[in-house]
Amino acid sequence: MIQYILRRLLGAVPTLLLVSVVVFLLAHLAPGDPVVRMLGGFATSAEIEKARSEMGFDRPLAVQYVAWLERAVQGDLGRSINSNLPVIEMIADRLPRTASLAVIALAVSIALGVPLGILAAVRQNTIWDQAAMCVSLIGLSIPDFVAGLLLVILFSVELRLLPSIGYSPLNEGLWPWMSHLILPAVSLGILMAAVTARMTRSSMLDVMRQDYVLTARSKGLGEVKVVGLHVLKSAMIPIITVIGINCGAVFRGAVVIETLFAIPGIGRLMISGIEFRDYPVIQGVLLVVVTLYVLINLAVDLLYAWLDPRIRYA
């Protein structure tokens, strides 16, 4: 197992290198000049060229990339062009907020999606199955930002039960922290719950047709035990795979949801970086998110062996 983990981590290095190249080029080839944005429209050409030289933007892109990568490997993601703060500190300050949103959103997706999929599979071709799939279809059809706006109108404007914007740290109290994250987390979790429900139903139906499940039923084992002990555990590998993919969807959706709910996380940091053409911020955020996603995929692979003893890592 240890050797497998080490091989996977080493195998992720080429992926991260390729991603770093794409991230670097996308940031630098995007329209706009960060130096002009920083100095303002009244800066002279001489001032702009001087600032560009001081920041190293006058060097070839290949040279800039190698210098940036060398610093990134050492944990130095540079300094923000807009605020002059270290990018790694900005990310470290905002990442817990996005992580809190991601964990709650994933919990919502699992709590809604898995039971809905189980119900649809156990009651296949009944009104329960049709109702569950209809709910999941609605969840797939509603964009997360639209769901967020509808939730704000209902729970914040009409019922006045939950705050619509802002973020409260956990050290200020559990309920203030949770109350500010419920609406954005549900907004993100609805789409993921719909995908999880459909995969749960499909995976469970495949397992329920297996001979050992029919044998368990023929021996008089209760339906709850058959589903809980035999079907669900065997069907979990595709479900875990979808949940791992949803982790990437959380970070993607956080860009919109954090802006909508004014949560100062890495999603809003990315938007700010794009707005000000802040290359170090854009590159740093994308690199951290991709690295986290690679580690999450590794964790998902390791869960396979625990769920299915037939899987072995040589």
Second form
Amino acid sequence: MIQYILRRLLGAVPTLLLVSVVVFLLAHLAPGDPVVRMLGGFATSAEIEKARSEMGFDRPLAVQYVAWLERAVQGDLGRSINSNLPVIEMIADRLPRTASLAVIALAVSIALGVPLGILAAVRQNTIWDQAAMCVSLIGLSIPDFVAGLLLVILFSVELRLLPSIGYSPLNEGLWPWMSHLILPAVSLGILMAAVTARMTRSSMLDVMRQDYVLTARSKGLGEVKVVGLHVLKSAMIPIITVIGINCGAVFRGAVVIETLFAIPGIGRLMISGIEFRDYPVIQGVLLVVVTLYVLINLAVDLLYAWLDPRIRYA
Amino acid sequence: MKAMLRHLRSNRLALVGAIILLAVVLIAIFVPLLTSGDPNRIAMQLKNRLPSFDHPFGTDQFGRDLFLRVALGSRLSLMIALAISTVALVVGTLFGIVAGYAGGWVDAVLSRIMDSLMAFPSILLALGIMAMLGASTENVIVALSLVYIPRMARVARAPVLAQKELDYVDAARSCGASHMRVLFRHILPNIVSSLIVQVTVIFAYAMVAEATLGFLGIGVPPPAPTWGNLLADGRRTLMTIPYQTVFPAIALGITVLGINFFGDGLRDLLDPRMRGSGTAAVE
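Since we've got the form predicted alone here, give me the form predicted in complex with the partner chain too.
To see the whole picture, the full complex is given below, headed by that same chain.
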């Protein structure tokens, strides 16, 4: 197992290196002079030249990349052009908010998706199954921000039950924190719940066709025990993968949902970075998010291998 | 085609999807042709009108007819999604089958590049590219094509790996067929069904992604009435005049639903092994 973990960790290194090249190039291949773009139209040519050499833009691209990567690996992502704060601190500041959103959204997706999938599988080819799959297909088709807009209209505008925007930190009370996150998390969780439901159904069905399930049934075990003890346990493996994929979807959704609900998380940071052409911020967020994303996927793969030893030797 | 029609009749969801798609395409083609109004004309005296006979969806905060804007939005959104999925299909397939067929270092290099692009959550890659290129319709197409090319390439590469080991490839080679001929005339037709299934999925994603970029204000620049832009406009009046958001939201939701219903049916028809597993990926 340890050998497998090491092999997978090493395998992630080239991917992350290439990712860093892409992130680096995004700011440097943009049409026009990056320094002029960052300083805006009012800078004098002397200011531009000074900034250029300060930021190292006068050196060859490869040298700049290596220097940038060296600093980034040590946690120095540069300073925001707009606020002059270190980018790494800005990200660290906002990450807990995005993480709060992510955790609740994942909880929503599991709470809705897994039971729906089990229902569909246990009652395969009945009206229950068809209804569950139809609902999940609808869930798959409604973009998260559209679901969010409709939820705001219903719960904030019409029923006035929940706040429509903003964020309240956990240390200022549980309910304010929850109430600000329910609508964003549900909007984000619906799509993930739909995927989870479909995956739960198909992996349950796969397992239910296995001989040992037949054996369990022929021993006279009740349906609840067969499903609960035997099927669900083996079916959990692919379900966990989907939950891992959903962790990635959280980042996708975070950008859009944080914008919609004005939650000051890293997604929002990225968007304001783009609005102000704040390239260190854009690069920093991309680098951190993609690294997290790769690591989460890796952790899911490792969990998967731990649950199902056959994978390690494949 | 006949088999497809027969299948459509037996698969009710796919039929519903096909009808929805057809309706959206007809609206996209004919409504802008048959009406004379300019969807971008500002008429402040008409602003924020409720839905009525003259304005079936009401008017927005600048007095523009929302029905006309949603209808024209369907045309823009469909055309942009079509452009993106076409580029992804052609370029992605080319990369995928060449990587799979050539193997060796060609495969290693191409696959690594594709992997590193796929390591980004799709919307973040699109945002990064848009930040670099600036907001315009062409750049939306470029950015989202780059996002979906690797996803297409991956689907094209895998079956080529299996196909190239089969006897018919050796047979064709020994008859003197060139690698190009083997790849494009013999192998490609055998993998085309999985490509079609994937490109419908990408079409739906592209539509959502384009709307997302518009909603974030980093897509097709306003006043072009793409559905994403309409939703961004609607958000400003969400608390006071929610129906300005409801109509474009429903238009986008129903269209994507139609594509997914249709795509699901198409997959059952073309790729029966996948029947019922029904997991479109999240990205």
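Numbering follows the first chain given and starts at 1. All figures in this text were calculated on a predicted structure; none of them were measured in a lab. Superpose the two forms; the largest set of C-alphas matching within 1.5 Å is the rigid core.
Relative to the superposed core, L18 undergoes a Cα shift smaller than 2 Å between the two forms.
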